[in-house]
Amino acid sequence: MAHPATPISPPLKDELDIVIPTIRNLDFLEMWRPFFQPYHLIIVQDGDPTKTIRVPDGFDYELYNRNDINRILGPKASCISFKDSACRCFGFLVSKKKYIFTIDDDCFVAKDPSGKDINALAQHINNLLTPSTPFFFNTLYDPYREGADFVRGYPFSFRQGASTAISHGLWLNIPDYDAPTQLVKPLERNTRYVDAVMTIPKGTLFPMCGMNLGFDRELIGPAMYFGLMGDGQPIGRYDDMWAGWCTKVICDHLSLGVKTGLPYIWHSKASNPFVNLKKEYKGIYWQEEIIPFFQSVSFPGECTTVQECYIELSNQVKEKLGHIDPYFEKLGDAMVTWIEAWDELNPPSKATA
C-alpha cells in the first residue's frame, strides 16, 4: 500500500522575508505564487500613503506605507527615502528574521536554457547557506557547488571559506544599465545566461543592484542602508549601488563573503532613459570621487561590529566626500540615523547583550 508523501517545507520558510517595495498593485506575484507564497512579504509602498495596493489573495504579508513609516520611527522616520525605492530599506528594519530577499515589482520567472522556471529565492538561500571564497579566488567558481571543487593550488588553510552576507542576482532581458549606456544602447537586451557563481575578491567593489538581491540580516543587516535617494535629495538610483560599497567594505573587514551570478531574474520594463538621466547625472560625476574614496576606507582594530564599522563609516563619509556637495554631510548624518533606528527596533538579545 502506497504511503502519503511526507510534505516538505519550503528552506528557511520561518526565518525570511521578502521586502518588495511598490507604488502600484502587486499582480508580479501572481508569477512568483509557486516559490513565494509559503513565505511572509513585507511591502513598503511608496508615494501617496492614501492610494489602495492591492495584493493577490493567499499571500501572507504586512504593508507600510509614509504615514506607518512616520508613526513608527518618529523623527528617525527622516533617514528613509521617499519616491524612491531606496524605501525598501524600511523592510529590512521592520523584519525580524535572519535573511531577506528582496525583489522589485517588474521582475518576473525567468527561464533556465532548458525552459525550467528558475526558484530565484532557492538560489540566494543556497549561496547565502555555503560559504564564500573572498580571500584567494577559485578558477572554477564556486567550489562548494554539485560538480565543483578547489581546483589544484587552492591553499587548503582557505578551503573552509568565509560565511557569505550577500547573495547578488541578476536579470535577463532589460539589463541594468545607467542612463547613458540606455540612451546609446535602447535595444539591447541581455540574452546571456551564464551558470555560475562567484565571490567578489575582498578589496574589490561592484555595482550592487537590489533587484534580486538576498542577504543575512544578523551579519550585515545593519549596514544594508539604502541612503538618502529621491524626494528632496540631487541624487536618484544610487541608493543600492550605496548600500553595495559600504556593505563590502564592511564585510571585507570582518571577513564576510558576498557572492554575485546565479540566480536570474526576468526583468520586464526598462525605465526611462531621459527621467533617469535627471537623477543619476550628480551620481554620475560624484561616482569618480565616491569609488576611490570606499578603495581607500581602512576601520580600527576596535570596530569589532556592523554598526561600529557603519558609524566609523559614517564619520568618514563626512570627512572626506563632504567637500564634493553638502549632501554628503546629510547622508552621514542619515547613517547615524538609521543606526540608532535600528538599534531601536532590534535591541540586543539578552544572551548577546
Contents of the next structure:
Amino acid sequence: MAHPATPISPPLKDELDIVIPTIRNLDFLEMWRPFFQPYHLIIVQDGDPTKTIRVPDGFDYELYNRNDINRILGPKASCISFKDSACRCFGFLVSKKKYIFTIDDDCFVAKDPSGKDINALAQHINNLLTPSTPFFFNTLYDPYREGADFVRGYPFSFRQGASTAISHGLWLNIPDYDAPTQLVKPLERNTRYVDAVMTIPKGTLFPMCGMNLGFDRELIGPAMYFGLMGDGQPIGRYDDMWAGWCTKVICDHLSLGVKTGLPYIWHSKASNPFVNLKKEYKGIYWQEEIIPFFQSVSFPGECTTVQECYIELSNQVKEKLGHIDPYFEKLGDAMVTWIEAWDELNPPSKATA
Amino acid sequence: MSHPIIKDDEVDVVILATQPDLTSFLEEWRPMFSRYHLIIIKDPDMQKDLKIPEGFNHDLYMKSDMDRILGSTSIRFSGYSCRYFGYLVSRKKYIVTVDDDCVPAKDGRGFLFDAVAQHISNLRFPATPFFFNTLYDPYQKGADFVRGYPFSLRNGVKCVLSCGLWLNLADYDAPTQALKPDERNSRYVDAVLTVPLKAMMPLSGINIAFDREVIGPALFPGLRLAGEGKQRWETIEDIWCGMCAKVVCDHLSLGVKSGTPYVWRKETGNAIETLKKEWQGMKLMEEVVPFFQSVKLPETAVVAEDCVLEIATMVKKRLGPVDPLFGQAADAMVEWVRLWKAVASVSPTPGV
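Okay, that is the form predicted on its own; can I get the form predicted together with the partner chain now?
Next comes the full complex, this chain leading.
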C-alpha cells in the first residue's frame, strides 16, 4: 500500500473537542496520549474551584471550574449541576466544534481480543461519519462496516440510512450497573467483547451512559443537557439517562440516528454501591413513570429544530411529570435555561466549521 | 427467577432436503442433532432418492406423504417452502431448522458452536422488546441489565422466535453478493439481542428456531416469487412471513431475538446468474414496509392464527391492488391457517 508523502492528519482534528469532567485528577490522560494529544480538550472541573487540577504536559486544553461557569453563565449557571458529572454538559455548551467526545476520568484504553489497544476516539469518529439505519433493523448490524452489508430483504430505499447524531460506546471490566445490581453482583466484570456497532431503532429508548460517548454537536447538541443532579438535588446518576431519553425522542422525530456498541473502553473504578443507592433510589421509582412518558412523547410538526423540540419537551415534562415531584418543575425550567444559554453562547449567525 | 429448562423431547429439528445425499450434512451436525427427533422433508421437485445416514431418530416425508396429509391445497410446498410442511406435522413445542447447505460454525480454537443449544437457550430465556439493553442479552451469564433500565421491565416477555446468523456466505440478496463476490462474513459477533418493539427486520429462514405452538401459524410460505428458484437469494417467503411474525409478536407482547448462534454457510450458486432474473423480491419489499409499519391488529386477536387472518385481510385489500403476488400471498395465509387448524391438530403417519 502506497504511503502518502505528507502525514495524514488525525481525523476531525480541528472539528472535535474532547470534554472531560473531573473532580479528582487527569492522570488517566497519560494512557490516552497517543490517541488524544492531537485534539483540543475541554476540562470541566467539578467540586472545589480552589483546587488545582493538573493537566499533563503537551495537551491543548481549556479548563473551567465552578467560578468560571458562574462567570460565563451568570444566573443561567443554575442549570449546570454541581458535584455531579452532569456538569460535563457545560463543556458541550462552550465548545466551538462540530463534534464532541466525552469520557470519564476513570476510563482507560481497552484491548481488543487480538491484544491491540483500542482507539476509542477513532471508532466514535467512524460511527459519527457513517450513516445509521434506524428505520429497519439490519441483522448483520452496521452495514457500512468493512466486511458487512445489508442483508437479503432489506429495502433498497432505506439503504442510504440517516445521519448519525450519537455514538454510544461500551465498557469492559466494570459494567455500568445500577446500585442494586452492583450490590447483588459486586464481582461481576464485563469480559465479553461484542464486535458490533448497531443503530438503535426508531421508537426504541435506551439507557445512555455518558462515560464513553460521541455526538454531533451541530445535529443534537442543544438536547445534550444532563439535567439537575448532585448537590442540592434529590437525585443523582440519572444525568446521562435523562439526556439519552431526551436526545433519542428528538433524534427519532428529526430522523437522526443513534448508534451503540463499539468502541469499548476499560472502566477501572467501581463506585461505592451504597453511595450510589442513595443517589439513585428516587430515580429507580421515578423512571417507572418517566419511561412511559418518553415512550409516548410526540412533537408537533412545527418543531423542526432541536431547540424547538427541546422547549416543547420541557413543557411536556412540567405538565406530565410535575405531579411526581416538584423536582420536575425545576428540571423543566432548567431545560429552558439551558436552551437560552445554548443560544446565547452559540448564536445562529456563527459560521460553521 | 427460574426459567424452565427445555427438554430434548420438546424439540423437533426440521430439515429440508434440497440435495439427495444428506450424509455429509448430517454427519457434520451429528454431535448437535443426534439427541433430537428429526423431521426430514424431501423437496417434491427432487427426483433422486434421499440418502440419510444411520443413527438419527427421524421421520421422513416425501411427496406422497405430503399429498396424502395435506389433501387438496393451493399452497405449493416445494423448494424452500416445503420446510413449512415440517412445521405442520411436528408435534413438538419447539422447532429448530437449518438449511442443508449449512454446517456448524467453529470458534477461533476450532471448537464447534452448538447452534441448537444456543437457539434453545434463546427460547428459554425471556426477551426484552420494550427497552434496549446496551449490554445485549441481560440473562446471559456475565451480563445483566444496565443502569437506567426500568425495573418493571426486567422480567421480560416470552421469546418465541430466535433468528441466527451465518459465517462465510452471509444471507445477502443477489445484487449485493454479485457486487462483492469475494466478501465472506468472518466477523463473529458474540451477542444475542431482542429486536425491539415495532422495529422491523428481515427474517432469514436459513437458521432459526421458534415456539411452534405459539408462533407456528405466523411462519408460512406466503409470498412466492414468480421466478422463485433454488437459491436463497431467489426467494422471499421467509422475509415476508418474518415481517408478519414480528407484527404478531409485537401485538401479543412476545419476543424475537437475533444474533447467535452462527452457522457456517457453504458456497453455493452464482449470484450473477440470479441477476438475470427479475429483481422481483426487492421491488416488492419497497411496497411492504409502509404497509407493515401501519398494521394495527384488533384487541380481539389474541392468538397467532387470528392475527394472521387479520393481516391477510389487510394484505388483500391494501397490497392486492399493487401486485397480484400479494393477493396470492393473502390467500396462502388464509389457507395456511386452515391447514394449521386441520393438520397441525391431528397425528400424521409418515410413509414407510
